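Given next, in structure tokens, is a single chain: the form predicted on its own.
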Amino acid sequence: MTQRLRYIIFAAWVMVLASTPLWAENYTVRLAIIVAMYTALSQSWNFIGGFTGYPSFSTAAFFGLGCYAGALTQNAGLPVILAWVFATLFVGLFAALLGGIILRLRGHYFAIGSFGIVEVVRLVISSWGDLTGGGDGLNVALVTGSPNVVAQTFLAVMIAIMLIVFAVTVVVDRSRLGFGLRCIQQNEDAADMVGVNTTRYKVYAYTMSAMFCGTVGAAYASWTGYIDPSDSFSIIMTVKVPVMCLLGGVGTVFGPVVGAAAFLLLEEFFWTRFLEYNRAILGAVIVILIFFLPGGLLGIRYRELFARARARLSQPGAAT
């Protein structure tokens, strides 16, 4: 598949999420906010997960921080878009901090240290509930307009996310930081030695990626109009980006694109057929497809794959 034929494929998607309104019920409405956010999640992830391999479990931790800070300076009277800013700034400073920290370990020790911030944070914020209201959660004041109305401004401002992500993600792969990050995900010691200043990029990833997850926790504080910390610093959640990721091929443009509407069409589709036993068959169809597809859904190469079954149905005996 050509990267043109991507580009036409990946807009034709986002004109079918926006139109969701047009055509489909609530619901429908909700699931096209809802991919629409996870996607930009995914996104956010490859920027330290994908293009510099470094396997982070903080996404949660981001996110949550995003929900708290917008709803804060939100219902302090700051306008909804000035609190979306100031999340997204205060989050990329926290991670800009942190990365210069955690940043130096490495594999197992890394993906450790990334899982425990989540914990950390979500403990932090249960515990100042002067500020964050704890346990019991935080109201957060609601966006006016009847419940369409709502679902539609919150449907394109999760769709302007993605793309401002996408964006971002296209300017990056073609860029030299992008090309350092990747020597860095090849083979850092010799990144470093050919000139590369390892510690600065994966900072610059780590932060782009913690900043464009508070901008969605910040927009999804807005929208739910009530957050708690175990939902905003949710453990799921920090396992399923990176396998959306892993779904459709990490490193690449279009990979989180494809990961996240695969794995919520599919967490959709077991969902609502099996309802007890949904979040299994849905854990072993996701690992059998990374087992046996390990560079994601966009590693497949299609020609030879149709080429492979045209010829195997062409040969002799082979309908019978």
Contents of the next structure:
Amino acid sequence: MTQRLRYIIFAAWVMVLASTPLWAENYTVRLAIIVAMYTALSQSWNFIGGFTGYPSFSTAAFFGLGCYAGALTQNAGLPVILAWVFATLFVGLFAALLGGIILRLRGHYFAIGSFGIVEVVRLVISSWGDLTGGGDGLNVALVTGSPNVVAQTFLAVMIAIMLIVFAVTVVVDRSRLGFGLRCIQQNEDAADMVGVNTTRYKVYAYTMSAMFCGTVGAAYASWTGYIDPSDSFSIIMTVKVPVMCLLGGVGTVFGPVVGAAAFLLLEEFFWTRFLEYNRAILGAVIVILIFFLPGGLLGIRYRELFARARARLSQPGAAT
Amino acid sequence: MSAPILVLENVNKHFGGIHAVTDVSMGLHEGEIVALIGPNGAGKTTLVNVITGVHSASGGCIRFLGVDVTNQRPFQAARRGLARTFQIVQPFPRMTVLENVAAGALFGGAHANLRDAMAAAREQLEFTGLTGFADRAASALTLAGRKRLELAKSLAMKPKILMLDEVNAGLNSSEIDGALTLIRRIAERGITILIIEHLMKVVLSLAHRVLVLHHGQLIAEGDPSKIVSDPKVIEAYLGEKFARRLKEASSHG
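Let's see the other form, the form predicted together with its partner chain, since the form predicted on its own is already up.
Let us now look at the entire complex, which starts with that chain.
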């Protein structure tokens, strides 16, 4: 598939998501918001997990911090948009400071360390009752308007965030930074030896992977109007997001978009049809997909696949 | 001779109780080819690692072009013009050969953008004879090809000093001849070369000067013909029989 065709399909997909209020009921609009939200998270993860090759499980920590940073500043009287911007910068700064320490770990150790951050931040937030409301959660001022208007507003917001992260991904992919991150991903010692400032580049990637999660978190808090620690720092989210990226194609521009869409549509499909076993079935599907498609859905050579299928069909006797 | 561009003063490196490098002092002059020889475990690679910042020095001082570079980070060494190849080749396996070399040009060679870096990389591929493999994955090259790739990548960094860690190990004799020609042509560009080498044939035909390391200490230094008859070197590294053969060979040649 040519790069141009991919951009066209992506644009069409954005149009489909954006137009859901025109042709579908609120349930589907809600699904579209979730798709845009997870696409943004998955694209964010791609900076550190995909380009740089550091398996980060801190997504939920950044998302949750963004929820609280946005909600608290909003409740303190900051206009909604400024609260989101504040959450973005706050989470970005948090990750930049943290990155200098945690990015010294490699491989499994980094994965475990990044996972621990989710728990630490969750515990701090839920213990700091005076500020955060602790386990009781926190109410956020609701956006006024009918349910339809609210849904349309947040659909627009999530799609906008998704497009911003997409644009940043495209720029990074073509830049010196992206090239350096790929070098680190393939051989960090060699990257160091050719003159890549590996520590700085890794901190950049980690910060980029965090800050947009902060934006998404803050927007999510405004959307739902209520947040609590177990919802904001969900372990499921911290695992889901990397899986989406792997499913689509790790370290590519379009992988997270394809992966998030495929994952959420599959989840929806199994959820409605197999109410009891949907998680188990989805888990099995994911394992099979990742096992047989290490390059993700984008890694499949569709043309070869079609050619082989056609060859088999045209000479049925030869296929054994 | 002019002042050396790289100076080591009493450089030490120990790992816990093991003294890998002890009180090494030496200098490299612009444009010369110096061979670093010694038995396995003598500390040759460790010394290169200390110079390029992979290991920090436990003591002593390293100066490059008058600047104190002791305990620099590897990427700083690369940008300053201290390039090295690895004994075990270190490519970016899933990038193309061209991209591998471009990485050296972009980050180590301080090219402003990717396009310039790619152009510079093509020149180095031409120079090392890898042009035909430019678009192949680095992992698809043969060992000799990957050693050449290491050279091309290092050269793209526009080094002033190039440290070659056993670039000929594992190559057959025609491949070695090819590598020798290449190293000579690199030296002709005015790049100072420090070569770690076990093959005395290579050492004798290339080096202007030889340094001998044994148990982390510099035990001898001088021009190649003197080194092969130095009793200390014979005892520590070459062995009686081999030294006699080398001396006969050099007197006949």
